[in-house]
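Given next, in structure tokens, is a single chain: the form predicted on its own.
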Amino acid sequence: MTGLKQQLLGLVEQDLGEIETALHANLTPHLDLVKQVAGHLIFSGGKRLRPLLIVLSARICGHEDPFIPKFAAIFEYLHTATLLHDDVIDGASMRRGKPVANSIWGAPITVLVGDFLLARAMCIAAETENPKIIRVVSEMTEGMSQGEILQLMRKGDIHFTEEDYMTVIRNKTGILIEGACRTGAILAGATSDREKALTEYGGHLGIVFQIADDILDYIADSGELGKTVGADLREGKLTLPVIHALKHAEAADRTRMEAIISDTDFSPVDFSELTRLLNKYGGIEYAQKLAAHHVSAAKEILADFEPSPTRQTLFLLADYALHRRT
């Protein structure tokens, strides 16, 4: 995985760079207050996968602008925003390992300045002056919303289905994912299939990140995660693995996952326990397999792309989404 991370770092140093760059030239708020809390997560080391993939989405198409690493932004904002938002609503207490804004500054300022990053990023979009780039813009955001209601109100429910789980990660993180490969092709002027085929890139892809993300809340220790080992089953999140596992357990044992589950203060020993019935119902190795099928799915989609750089740094982002460690 070292090498895999690596190599891609290799082949996105400039475009990192570069995206770097707009993130700091393109904040601008009037009060350094906002500034100090939105640069709190910004600039406490993301990945800079979803303006990544914009540059690299309108690169694949053969289009290359000043104005795109700025465009970019707007998504690492929003996603910012969404962060900062689920940190106030979780009652979370790490983030990127370091303590979450609103422990810092409070909830309603963390609340606002992720307000302020939401009105930043549509500020940018309309700079394009095409009204389908704000239409996906806008469509994105409302679905990020409804997303993280439709958790809000299943939180803690052990009947959470794994199709309501692929509903949540679609406009949760995949609709972010796949609108940043959507609207790097539309940047771009690409023909109406190449846009589509990034869009369906772009959302599986989008599945893999969130499914290897709740993996590892089983198999990563707080370091590596940035957050405290079990935090989303703390805060009421049936994951894949844990949705798999209670579908297939014996009664006794999905009783004893049921009991934990509902336990918010529940011991290491407790999530130890659980993490081995996950293993014995094979709830890890089945998102494992799920994910994997998503990453071999856009790779496919990317076959019909003439072989390039871009083309390769693309599946490369798809292997390290599953085999991430951080």
Contents of the next structure:
There are 2 protein chains.
Amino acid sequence: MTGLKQQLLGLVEQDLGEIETALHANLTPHLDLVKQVAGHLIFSGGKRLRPLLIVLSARICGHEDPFIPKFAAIFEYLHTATLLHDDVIDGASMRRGKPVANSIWGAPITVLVGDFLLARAMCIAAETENPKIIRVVSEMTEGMSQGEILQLMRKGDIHFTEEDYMTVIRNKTGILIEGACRTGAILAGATSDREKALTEYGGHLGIVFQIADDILDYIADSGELGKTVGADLREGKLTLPVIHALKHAEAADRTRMEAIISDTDFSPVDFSELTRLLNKYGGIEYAQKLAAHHVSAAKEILADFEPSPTRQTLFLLADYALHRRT
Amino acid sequence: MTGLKQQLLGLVEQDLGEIETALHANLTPHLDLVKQVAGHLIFSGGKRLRPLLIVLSARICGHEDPFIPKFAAIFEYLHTATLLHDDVIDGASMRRGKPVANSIWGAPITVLVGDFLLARAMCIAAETENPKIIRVVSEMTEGMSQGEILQLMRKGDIHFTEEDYMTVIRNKTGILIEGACRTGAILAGATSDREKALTEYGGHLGIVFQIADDILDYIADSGELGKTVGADLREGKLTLPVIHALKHAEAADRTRMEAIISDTDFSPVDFSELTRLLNKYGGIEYAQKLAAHHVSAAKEILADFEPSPTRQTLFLLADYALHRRT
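For comparison with the form predicted on its own, produce the structure of the form predicted together with a further copy of the same chain.
First the chain shown before, then all remaining chains and molecules of the complex.
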């Protein structure tokens, strides 16, 4: 797995450098404090998946434009805005191994800096002067907020189904990743077939990324993950491994799982028992299989594109999305 | 004063009806809860100043377009988004005579519904397919968030100057009102001179509206105002009447005022004493005079436009902005 990550990093090193430069150059608030709060999260070792996807999607459609890293910043800023508001809403304490912004500067400033980043992203989108991109970005933002609300409404609901889960992750994660790929294709002036193909690739990749994230919340090492394992459950978020296990558990095990889930103050012993039951009913395995299915679907779409280093990078990204450890 | 309000309402009755229809028709979330939370504030008797200004600004430039009420909704949604986030940040309890959304649905949902409205506004802006409008709307949103942050950073700071105050109100209130007038002119395809003139009219009007709001917080009747008098001070917001009085007070009075301001749990007796000192040092009077100066400036700009019922309405709006009682 480390091999895969190294291989990928080698392929996108220059792009990541240009994206980093654009993320610094386009964060231009009038107030130092805004730069400080926004920068705390933006420059804390994010994977830059979304901006990278615009760059790669534009390139696979034959387009190289010096403004692409700038437009790619739209997606990292939107992503950061969402994370800032999420951390306020969830009362989280750590992200990417650092204390969350709201624990340092308080919820009010954090909410407003999230608003600033949303607006900053829209300003850059407006600079493209491309009505289609502006529409994609604004509709995406609208969809994401609804995904977040849906998730919040169903917090702690043990009747949350796999279908509900898929709706939430498509909205809160899928839309943005899909939108990044689509925007790259639009910037490249790709044919509608290619635009559609890259949008679908992004849709599958988004699902893989979120399912992998939700699996990591049960099996990762907290230090490596940069946040506490089991955080989702503590916030009342039922994810695929739990949903699947609950559905297939025998009555007694189901009752036990429900009791642990309902108690947001569960102990480490409770959590171990829950993960044991998740494994007993194949929850993790099922989530991994479903994600692997979407990895294959994403790769299949790429098969229609000519072989190129960029296509190879997008292939590897799909594998990395599932097999990463952080 | 009631006469002025009635006269104005008579002139804009049909426009207000069309704006109301557009506000309902364009609030189209997938989730009922979002409609409920957003609607709680949107349909709670706001003055519709911002959408009305687009309609009137377009009309005074000779433009009538059936889509204008729809585009006008952008500004009411943005305004509502800001109020929702403000009420979370300030921990307010009442607005427009009703409990604030966060006291009913909680801060997390309220923050996300604010995000939804920001995004909805941008989606409608995108539908104009007018790059200039899209740019105005997104830059406005960015400026507003910074105005809010600046205000928050300076909460409770007794060294907050009149200049600081003007910067904050220009950003948090002025930008949106100015932007509404400007957008109306752009939609009408007005000359750049007329666009500039209406932008300036809006700038003055925004200042008048905010100063009047800040005066009302000291002199209004709580029942009529729909929120508690003295709320700004309790939230640590120093507004013009206080800033002016503090600057001109004798040492002993200044010390007494600072003590009341620093104590966010001040009693009704303390508050009466503060208003007495505001009057002693002409704080209210000074604020009224400054606002009246901006009313005159706004009207002077309109003098360059041909006489028409629309111009008359914009004249009356400037008077109403200062003399309203709610």
